[in-house]
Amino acid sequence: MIPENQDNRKPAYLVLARKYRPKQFHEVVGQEAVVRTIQNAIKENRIGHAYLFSGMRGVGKTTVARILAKALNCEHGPTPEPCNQCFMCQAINEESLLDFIEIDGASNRGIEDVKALRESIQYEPMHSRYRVIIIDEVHQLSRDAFNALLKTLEEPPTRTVFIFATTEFHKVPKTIASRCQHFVFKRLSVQQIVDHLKFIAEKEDIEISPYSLKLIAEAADGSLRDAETLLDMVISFSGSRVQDKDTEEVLGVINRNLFEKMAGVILRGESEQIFPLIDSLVTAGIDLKYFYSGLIEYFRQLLLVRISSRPENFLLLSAEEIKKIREMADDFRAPELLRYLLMLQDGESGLRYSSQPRIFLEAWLLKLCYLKELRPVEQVLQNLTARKPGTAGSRVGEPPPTSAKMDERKHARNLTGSRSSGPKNHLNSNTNNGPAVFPDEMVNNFYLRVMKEKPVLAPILKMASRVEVNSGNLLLNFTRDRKHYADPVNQSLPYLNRLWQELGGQAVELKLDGEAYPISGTAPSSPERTPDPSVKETSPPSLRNFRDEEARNLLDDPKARALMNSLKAQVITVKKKNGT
């Protein structure tokens, strides 16, 4: 027995996603150029016989299929935009039409299937103009039943078009992909989503802000009809007033308070808070690398409300939040908020990968608040250029040195020895007996050239025991345990003495425990000899003093020297041809 009000029931609940399906092309969000081409290939009657629409779910893949088969055979067509008032219109949405196929690939993949249609296909449609096949998931068929398709496509039936739509197009034979005109359907942007989602809410009658159409924006990824079902989901939830905090509980999404206490702890350097609110994270459940994603997206809203004067235009906030996070921002400069934004980047591929998360997370956010504690690059310029002669030796960033501190280094200077009051200039006392070091820039770039140009010597150079300028004079002090050092510094005091006055130097003086260096009258002007491979060797003489006659003439021929110079060659032996 039927019950009396049976025929006054309510009529059954349409989701949004039904309920607010594009009909026509005009309705359609975010495809302008699929549906533009679309419209004017209708108008130039330029219709082809196969079209493969692919991209991701929910942007409007079998929608648009169904409204151009609506195009095609509405009884004021082929039309850019049907009427969706005639037969052919009404029949297409109602899926009454027996000339619009509309098939499952998942469930209708074999070769029987796909035979079955090509049966089915072989006479000329009946009662439209078009005959449309739309094949939703193609790439799920199998491969006899492309096989089978492919023939069709070749030598399609007349007045027949296929309509083939896929979320993952390169499962697609290249040989089907190759017969259709393909059209990719893009992601939405999240304001196209946010502007399509506060549409429906106005038609709706439903009160909610802008933040949770972001928030919905978000968690649908570019695609719109999962932002309806959230919206759908969020109404249920909270009915007609959504509340933000309703719609982060539904979504899952994490408080804005927490972010903003975050923040301020790595603004503030508060180091301590770091711990508690991690584990605060934890227990509650919250998945780090999500918290870590929304903390970036926060500075990156600090950053914007600091720089932009209009920062609404680029944040779906309300007026409030925008203030709160203005307050926040004014404190630092905008160059410091882009440093922790682009730290906070750097550190997200490592806690991707990371084995230890947390670990991971509570120590990167510690290098953060101790960000606070560098000093800005204009101060450490300022403190360089206000430092005196006597703090030298300051480290770079060091603030300068209080009165008693330099009386201190005065002191120390004064029992090492290490500067004087005079003209000299003590660069390096080395009493450990270690190799030199050399401070004075003048001294520095003359031993840089010396490791260029001969890196054999250079070493040999650093072997002194102090290295000093005296009005202009390099003074090379070696201790007398290490004269076997001074030896070929003696020999190469040409080149030395040319390249210190290069660079605005006078002479280059040599010295054994503070005396001059005992030089030979025979000895070599040039320290650059070369072996003459013809001769014998005999027992070596020394570098600075050859007793030979014949081998001091030999050295001391202007054509040998020039000879040696050229080769760059130096010293090594003495020997005697034919045993003479």
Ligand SMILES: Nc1ncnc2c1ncn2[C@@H]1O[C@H](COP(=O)(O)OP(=O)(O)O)[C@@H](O)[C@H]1O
Given for the second form:
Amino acid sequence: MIPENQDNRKPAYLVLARKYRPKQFHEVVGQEAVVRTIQNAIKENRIGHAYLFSGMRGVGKTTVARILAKALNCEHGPTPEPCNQCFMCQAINEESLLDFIEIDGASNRGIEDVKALRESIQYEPMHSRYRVIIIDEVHQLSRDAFNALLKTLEEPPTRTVFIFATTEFHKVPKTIASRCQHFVFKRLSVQQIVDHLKFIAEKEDIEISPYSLKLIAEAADGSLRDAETLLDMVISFSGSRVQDKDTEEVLGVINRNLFEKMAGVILRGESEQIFPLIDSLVTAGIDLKYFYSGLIEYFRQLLLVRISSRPENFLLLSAEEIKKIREMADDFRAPELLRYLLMLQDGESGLRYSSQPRIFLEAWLLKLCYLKELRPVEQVLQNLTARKPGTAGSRVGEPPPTSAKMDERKHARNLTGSRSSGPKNHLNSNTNNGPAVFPDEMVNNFYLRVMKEKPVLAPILKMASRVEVNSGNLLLNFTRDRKHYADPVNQSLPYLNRLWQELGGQAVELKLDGEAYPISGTAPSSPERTPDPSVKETSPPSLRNFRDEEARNLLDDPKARALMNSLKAQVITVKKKNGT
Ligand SMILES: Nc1ncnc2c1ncn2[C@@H]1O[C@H](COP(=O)(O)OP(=O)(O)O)[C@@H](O)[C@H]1O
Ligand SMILES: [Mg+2]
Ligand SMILES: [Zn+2]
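What would you give as the form predicted in complex with this ligand, now that the form predicted on its own is on the page?
What follows is the whole complex; the chain from before opens it.
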């Protein structure tokens, strides 16, 4: 894929997922069992005529299928490792070999398509040792098409190898599956992804911290393609020197703000927030012990800032961060903060040895929440005396931290809001709204669901400058300079609408600097006529005809779209570039 290049100073950009598609078996990350079995079969000349590759998106199915096609046809083969130099290897790399056919099961679902295929393969392959036919997303074929395919598998044409790939194995008819050799592609571990991203970053001369890589790997949730696409997004956002805060912003993941949020919840005694907050940690795959020690450190900072006149001498934090901590710490007396810190420390070993760390954490943090209610008797008495008219003002005499001041601040804290003073919700990261006048809970739930179901859409939503709920409508406003984030949101409106309604809302409205966002034909904002989003999102009709699997994937993939939008890129031609 060659994106259109609008900025002439920069070279045309090749997306990482494309550039770093492994060309040999040994480059494939993970999937050792699959690779070994296939290589052995080639060595022992036991090549099957039908393979079924199953596994989630972006774990190497298409990649391995292509390498297998080369291994079978390499002029030095069949060989367990293709040379990538000979005519056959190159032809397959360039997708110009007639006997190498890639079919997208999603857009060629019908019986006619399979019939045409059967027709075209009734003769022996002309140019190659093995004709290789890859049918991607094979589970999407219609029933008739499956039956036609079954006939083909019963009388397999000579020297023809079928490779079916699917993300939904359970939807592949048993009759088909039983005639194939089935390989399960595993999701990749965070470590495997981190290592691979590191390798790519080095090759690309990108400066990025292990922390950022880990955030990306966690967000990718097992898919190497997603990880590479996210890395692309982060790079396009921050350039070749990636700052952690940029990664955090792009991914919208946990950072100091999470500790700030949890500390606020505890100090305000908002016990009802504990369960959802911990749930969001678990959903985001955050290690609870890691989180807990971060929280302890945060309380230490609160105490230090409260006590010390020069906290900057002791804390490696920016002036801005210290200011934030001070705002929270100032509402409490040092002994109070100390009490929280000591209790947090008390919980540490319990958490470490608990067989159910999540439940332990929930219970322990709830206990901390209730600390506020369990104030020492002297203090309660002091408060009572202090409430007499005329004695207000002394710190001791201040009402407990449910005061109006705290209530006001309540709205200023949120999970992501590094720059936020807006309403308290997960989405609102860049705003200056007044106090919340809408159901935070619903927006939070909405966001958490998106994070769970569309982990890549979630961070993009966070790029909204303003999030409001207005008579049941969820309003997402993007500033003009972030239009490239609004575009993918627009594409996903049917999904977002459905989700919002499911949670009890009316509709989702997308705006650009306050103006209604140009709604494309494929993404109506009207809730009633929202078409089935799964259909809409995976196969916009205008893209149906894209032959090239990559290009189609790319266009269908909201992440890639966001990336392309952010690069102001377009697919103008679908062509293989000889990347490394
Ligand atoms: N196991 C893997 N090893 C190395 N790269 C991978 C792997 N899986 C995916 N990728 C990367 O993701 C891209 C898409 O992978 P692909 O094989 O098309 O995934 P799938 O067909 O399983 O959806 C590849 O071009 C490559 O950059
Ligand atoms: Mg694929
Ligand atoms: Zn070769």
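Throughout, rigid core stands for the largest set of C-alpha atoms superposing within 1.5 Å between the two forms. Quick caveat, the model's predicted, so the values are computed rather than measured. Residue numbers count along the first chain shown, from 1.
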Practice task
Once the core is aligned, please say if the CA of His196 is shifted by at least 2 angstroms between these two forms.
Solution key: no
Handout entry: Did Asp330 shift 2 Å or more between these two forms, C-alpha, core superposed
Key = yes
Practice task
Superpose the two forms on their rigid core, then report whether the C-alpha of Arg339 is displaced by 2 angstroms or more between these two forms.
Solution key: yes
